[in-house]
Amino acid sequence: MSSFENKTVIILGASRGIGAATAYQFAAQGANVVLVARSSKQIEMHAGKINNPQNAKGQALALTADVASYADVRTVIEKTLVIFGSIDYLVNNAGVIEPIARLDESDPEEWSKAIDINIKGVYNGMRAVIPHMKKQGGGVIVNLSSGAANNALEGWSHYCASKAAVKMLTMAGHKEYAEYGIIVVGLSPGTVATDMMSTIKDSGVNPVSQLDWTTHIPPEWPAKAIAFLCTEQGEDFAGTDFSIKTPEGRALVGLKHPSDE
């Protein structure tokens, strides 16, 4: 396991599910995490358990905000610089699946709002912490992705088309950063047990929800993969979407699914 001992990771979306897991991940090698959400019950609580001596070897900061907003997350990357000095990895995980409607259904602004989050939520992220990993010479950048950026699925018109304009970001900042020393990477981490599939379940609409519930990874799994991302073995991927849905991408990350065998 690498360690991130004097490092710092900011986890947009880390109240639960892959956000949450990532804290702790980071927390347990040693990095400061800092975990974002829109309200403070539940990155407070994740705070406090990494901040107990006896569970982690990092320290965490739990910072609200809203991803939607740009003040909002330049506020939180400004906030980091003072207590800690330096940013050395961004994870934007913030996401939502509400509300799943075929298109001549769905609610225009609950539409929008979805669209603000998934996308302008990375978009603020990125925007907000490259200036400064330039002045430091560098940084990772994870993009939570999905297999919705490559295939349209029904009721999904705002996830999909989000996911797929996140990957297009992914891109977009490799080509313009990796000259400065800046990873952006995406991660496709195929279907995941937590809150958002339980919501995707209870929809019963397309394939996905039919998914039988053992089928699904937990979120340490991926937790474990954004932590890869952000090591030199990572730098391999940049620019791209790299995917534990497959033996070869598990195997690289140290996971090891049933059918694997």
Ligand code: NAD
Given for the second form:
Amino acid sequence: MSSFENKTVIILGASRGIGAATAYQFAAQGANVVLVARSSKQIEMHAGKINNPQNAKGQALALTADVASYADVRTVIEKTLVIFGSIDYLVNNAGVIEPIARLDESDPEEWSKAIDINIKGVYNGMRAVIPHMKKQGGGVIVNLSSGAANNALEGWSHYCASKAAVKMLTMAGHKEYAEYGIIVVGLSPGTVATDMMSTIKDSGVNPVSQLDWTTHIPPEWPAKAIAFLCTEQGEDFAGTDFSIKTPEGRALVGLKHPSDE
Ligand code: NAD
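Could you switch over to the form predicted in complex with the ligand, since the one displayed so far is the form predicted on its own?
Next comes the full complex, this chain leading.
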């Protein structure tokens, strides 16, 4: 396991699921971790656990912010720089699946809110951290992608459109900042057993909701993949969506599915 000692990661959307698992993964590898979500209770609980010296090497800080607000995200970047002095990795993980509805039945305001979080949230993170990473001479930005970036699914027009846009933000970030040593990379994790997946299952809409729960991977798997993408080996995937849906992708991260032989 690579060491992230003296490195700092910000995880946007860290209260539960993939984001929380990523916080524990980086802390276990020695990083200082900034956990961000809209409300404080869960992120403070995770930060408290990480700050118990028996559990992890890194230090944790919980900061509230709505990723849909550029001012909020910029404040997170500024506070992190004051407290930890640098930002080496940014994980744009915050995302929502609601409102699950066909286009003609969707609520325009709710649809728009999902876009504000899933697309503008990622833009806000990139916009706020890139000037610092340029000055620093490098850094890694991991954007959470999805198979929905490439495939239309019933009831998910907002989600599919937003993940396709995130994929393009990854490509655009790579095109503009590779020359500054900044790696911008996406992760397509497959289906993961989180609150978001429960919401999908409860909706009963489209084939993803029908999948057996046992087919979903635990959030610790994408957390490991995100940490992998922040190592030198991850550089090979800059500007693309790295996937752990394939045996090859999983093998690189050190993950093994029962079907991998
Ligand atoms: P989740 O619902 O369990 O967690 C989402 C996190 O985002 C939470 O911490 C929540 O507080 C935070 N968040 C939501 N809106 C926010 C906002 N406006 N400001 C700040 N934080 C906000 O979801 P998850 O399954 O852990 O998904 C994490 C990411 O991975 C998402 O971007 C999702 O689209 C992506 N993803 C998930 C799956 C899956 O199967 N679960 C598959 C592919 C991609």
